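Consider the single chain below, provided in C-alpha cells and representing the form predicted on its own.
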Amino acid sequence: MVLTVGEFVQAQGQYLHLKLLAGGGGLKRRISAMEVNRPGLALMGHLERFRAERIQVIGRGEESFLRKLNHGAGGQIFRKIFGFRRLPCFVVTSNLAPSRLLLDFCERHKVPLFQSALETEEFVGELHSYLESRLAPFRYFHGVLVEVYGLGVLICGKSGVGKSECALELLKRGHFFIGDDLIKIKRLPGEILIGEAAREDFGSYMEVRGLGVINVASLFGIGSVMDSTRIELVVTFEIWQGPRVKSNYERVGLTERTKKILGAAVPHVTFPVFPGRNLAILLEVASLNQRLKNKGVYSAIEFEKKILEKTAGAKK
C-alpha cells in the first residue's frame, strides 16, 4: 500500500495539527513506510542507513543542531540528504520554526515541508498508528465476520451454507456484527489481522436468502454493529455428505488446524451442516474453546491426559 503526502494531510492535517511551510510543489510524493525516521544521525552527515522512505521527523534536538551548523556544512549535508529522491516529507514538531536552509531546500526540491503544533513524542506516537492501520497490507475475503464473547470470528462456506442466518441467530443472542459478504482483512505487527466490512458505507447490512437484504442497525439497534474486530478464529461451514464421505472433521481436537490469512496462522475449525444442527451454538462454543486456548487451557489435552493415567493405573 502506498499514500500521497496530499492524501495523508487531507486525512491527518487537522488532527495533527499541520501547517505547510514550504514544498507545496511535491504533495504528490509517496509515503511507503510504516515508520518514521528521526534523522539526526544523517544531518551529522552519518548516511550509511538513512531512511529516506519515511516521513522525517525533526524535533527539538535536531533544530538545535540545525542551527547550530554555519551555512557552508549545513548546505553540504543538505545537498547529499535531499539527493534521496524517495523523502516524502518533512514535519517540524512542537511549533518549532524551520531553518531558513531547510525552507530553501525543501521548496528548490518540491520535498514539503510541515510545521505541527504537537510535542514530537505526541505526533510520532499519533501517526504511526495512522500509518500502520493505513499502509498495513490486506485482502478481501467472502464470508461473513462477527464478535462472539469478545473473539473475532471469519465465517466462511459456499453460498447458501447459512452464513447469514448463523450470523442472525448469534445477533438474536448479543452478540455482535461488523460485515457480511466481502470481508477486509489487514495484517498488523505481530501477525495480528483485522477485519473490517470492505464497504464502510454498507457495512450494517446483510444479505438472507429468501429474505433479501435487511439493515442490522436498525432491525437490532446501532449498538448491535462494530467498525471492526481482531480475527483470532475462522470458522468453516461445510455441507455434510454422509458418513460415507471421507471427511477431517475434529473428532476429539488433538490436531490444532490453522488457515494462513496474509501469512499470520489464524485457528481453524470446520463444521459440517446439515438439517437440525445449531450452528450457532457450535460458534458459541467454539468461541469460548478458543478463548481458553488463549489462556494455555486445552479440553482435548486434558481429556487424553485423564485417559492414559486411567489407563496406566488400570495396567498396575
Given for the second form:
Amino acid sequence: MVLTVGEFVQAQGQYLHLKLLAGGGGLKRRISAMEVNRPGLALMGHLERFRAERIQVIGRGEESFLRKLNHGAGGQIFRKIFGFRRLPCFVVTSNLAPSRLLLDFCERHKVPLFQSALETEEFVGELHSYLESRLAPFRYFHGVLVEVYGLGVLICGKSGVGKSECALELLKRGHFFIGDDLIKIKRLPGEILIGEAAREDFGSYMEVRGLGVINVASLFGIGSVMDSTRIELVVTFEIWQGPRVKSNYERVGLTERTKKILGAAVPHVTFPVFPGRNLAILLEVASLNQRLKNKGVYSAIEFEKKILEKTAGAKK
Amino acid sequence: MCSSRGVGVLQKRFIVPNKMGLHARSAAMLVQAAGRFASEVRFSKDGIEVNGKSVMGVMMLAAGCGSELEIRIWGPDEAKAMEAVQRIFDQKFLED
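What about the form predicted in complex with the partner chain, after the form predicted on its own?
Whole complex next, starting from this chain.
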C-alpha cells in the first residue's frame, strides 16, 4: 500500500493533466492518506491539526489569498508549513500559475509542486477515487474467483479439492473467470470487496491437474474472462469425511453464515465434496439463492413459516 | 480464511539457487514434493503468500535466481515435508 508521489504521477499524471513545476527532487515522498487537504486555514497561519500528510490542493481561493500575501508574512507561514516533514506534494488546479514564493519553497524543500488543468472540484473527485482504490487495504487469497449470474464468487478449499475443475464447468456454462490460485482482494468503503487476479500481467491462466496450465482466454474466448469483480459470496469446498464424522453442513438454511474478509462480512456457504457431485450446478444455485436473499427472499424462512402455520393450526 | 495460522509452524528461509529461478519445472518439483504430505505448505516472497501445493501459485511468485523465499509448513508431517523441500533446494533442482 506504499504509494510515492512519483508512482502517483506516472499512473495518473496524464489523466489528471499534471505538470511538474518545482520540487522534482521529492518524487520519492509518500502518499499515505486517501483524503486531500485544502490548506486554507494553514495559509492563514492556523497550523493546529494541519493534515500535512495529505496531498495539498490549491484552488482559486487559496491562490487569490496567496497573491495578496506580502513576501515577509508569506515566508513566515510557509516556513511553518514546510516544517511538516510528511507533506507529499502540492497541486494548483485550474492551470493557475503558482506564486514565486510557493515555487521557491517547494524547490528548496524538495516537495513536488504540480499544476493541473482540471478545475478543483473535478480534480479532487478524480484524485479521491483513485487514492481510495490505490490505497485500499488488501490481502491475497488462495482460491478461484468467478462471476456467476452477475455475482462474484470466491471458491475456497484445499489444493486438489476441485476448485479449478468447477471453474471450468462454470466457464462451459457461460459464466466468467477472473483468476485462479492467487486472488488479490481490496476493501473499498461500504464493505465492498473487489477481487482480481493477483498477477493480471500474467494473463488468465489456470492449472488443471493432469492437463497442466491452460490459457482460459484463448480456450474459452476473451468474452469469458473479466479483470475484476465484486465478491458477494464465498463458497468453500471440503472433502466429505463420510456420514460418521460429525459435520456442520447447513441443512435448513435458517442461519446465515458469513466469512470476514478484511473486516467485511461476506455470505459463506460450505459444500461437502465427494466423487460424482456436480459442484458447478451447486455453485450456480448458491449464487442464484444469494441473489434472491439480496432481494429479501429467504426460502428457508418462508418454508419454516408455512410449517409453523400448519403446526399452529393443528393444535386447535 | 483459506489459510489457517497454527501455533506450531515450521518456518525457514531459502535462497533460490538455480540460474533459471522458479520456472515451470522447478516449481513443479517443489509442488509435487509438497503435495505428498498432509501438512499445509505456504511459500512467500515480497509479501505475497501462495499455496505450496499449487504450481500456478508458486510460479506466480516469479522468484528469480538469488531471491529469498520464506517457507512455512504446519501439520502432522511438517518436519518430513520441510526436509523434502530442503533436499530440493540443496540439490539446486538438479539443474546447473
